[in-house]
Amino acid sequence: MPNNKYAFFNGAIVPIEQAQVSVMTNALNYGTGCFEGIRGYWVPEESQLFVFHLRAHMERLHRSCRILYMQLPYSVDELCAITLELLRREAFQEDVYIRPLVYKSDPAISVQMNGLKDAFTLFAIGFGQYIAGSAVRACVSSWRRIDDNIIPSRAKASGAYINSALAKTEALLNGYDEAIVLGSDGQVAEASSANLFIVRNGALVTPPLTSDVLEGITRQVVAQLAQDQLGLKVVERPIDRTELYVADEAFFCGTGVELKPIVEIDRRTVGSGAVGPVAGQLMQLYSDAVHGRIPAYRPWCTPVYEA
């Protein structure tokens, strides 16, 4: 059960029981909303909770709103301040997941984005691993990825995640941990809710943003860590489905999943069938970065509590 006590709702921090919407809310009926997922990491040796790339997430939320004809009544700075104040009120001393949400709040049976009121809410919960285990088994889904001229992946639109839920559900029912979704062109896009990298011939390869993938913040972090710390070449290019089967390594990355190696795809072993050297090193680097242990990347971490 969630362990949070509060939410930011209707302009104030209120007890979570008061953060309620009507069954007639437009966003509930039509998925007319957009959101972010942000992680905070508890560092006991510093008695500090660090929020990872807080500002970058709130900037992306503003971009999603722009795409979806939504008006967010708070600036990026204000959103960051609201987040920190809520976390302080909760007094978390554990890893957390933060969910800001902008949604069409009118009780309107109307399929449109314009002319409806927008509302903002935010809550946080204690949160561990999104996918259990040290590595995952994945399958290529029969469901295709929505493309930019249908529902843009560049916006984290609430209703778009039906596409993700169908792919993930299919994977779970077939005995896998996660799904890999192809785009309308048949090329690899991403997982149900994570970006994807493969390792081939000593380079780190990921689908380009034009392959209908989310402009992942963790995706960019992983690419920078690979270049800065491991000296790896990072290549953005289309990936064929069969290239997944011959990759030296493969892994997912995202705020929720963090960095999770893939050891099997469509019942084919990836590489040696164990966590590969590149993924292993990047997992450690990512963990060190989000916990504020690498001085060069310490600015990515926003402290919640006063020193």
Ligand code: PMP
Second form
Amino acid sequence: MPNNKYAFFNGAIVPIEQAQVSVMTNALNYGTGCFEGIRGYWVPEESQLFVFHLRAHMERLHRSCRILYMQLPYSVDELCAITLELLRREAFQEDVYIRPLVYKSDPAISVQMNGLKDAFTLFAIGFGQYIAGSAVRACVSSWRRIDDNIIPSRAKASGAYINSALAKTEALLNGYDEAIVLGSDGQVAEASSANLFIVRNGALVTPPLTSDVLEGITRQVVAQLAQDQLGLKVVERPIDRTELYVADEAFFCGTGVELKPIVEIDRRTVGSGAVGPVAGQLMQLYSDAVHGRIPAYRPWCTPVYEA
Ligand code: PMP
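In place of the form predicted alone, output the structure of the form predicted together with the ligand.
Following is the full complex, with the preceding chain placed first.
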């Protein structure tokens, strides 16, 4: 059960029981919303909670709203301030997941984005691993990724997650941990809720942002860590399905999944079948970065509490 006590709702922090919407809410009926998923990491040695890349997430929320004709009445700075205020009120001393949501709040039987009222809410919950285990088994989904001219992947749109949910459900029911979803062109796009990298001949390879993927913040972080800290080449190019089967390593990355090595795809062992050296090093670097342990990346971590 979620352990939060409050939500930011209709312009104020209220007890979570009061943050309720009508069954007639347009967004509940049609998926007309967009959201973010942000993590905060509790660092006991500093008695501090660090929110990772808070600004970047709020900037992406604004971009989602722009694509979806939604009005967000708060600036990026105001959204960051609301987040910190809510977290302080909750007084969390554990890792958290933060969920800002913009949604069409009108009780309207009307399928359109313009002319309907928007609302904003934000809550945070204590949160551990999104996918259990140190490595995962994945399958290529029979579902295709929605493309930019259907529901734009670069907008983190609520309704678009039906696509993610179908892919994930199929994977789970077939005994896998996660789905890899191909784009309508038949090339690798991403996972149900994470981006994907493979390692080939010592280089990190990931599909470009024009491959119907979310413009992942972790994807960007991983690329920078790989280049700056490991001196690796990072290549953005289309990835064929069968390249997954011959990759030296493969891993998912995202705010929720963090870095998650893939040890099997479609019943073929990836690399040695164990966590590979590149994924292993990047996981350590990522963990150090999100906990504020790498001075150069400390600006990525916003402290919640007074020092
Ligand atoms: N793709 C999808 C479909 C996602 O839902 C997510 C999670 N937000 C990601 C990629 C990873 O994005 P980020 O690293 O910004 O969390």
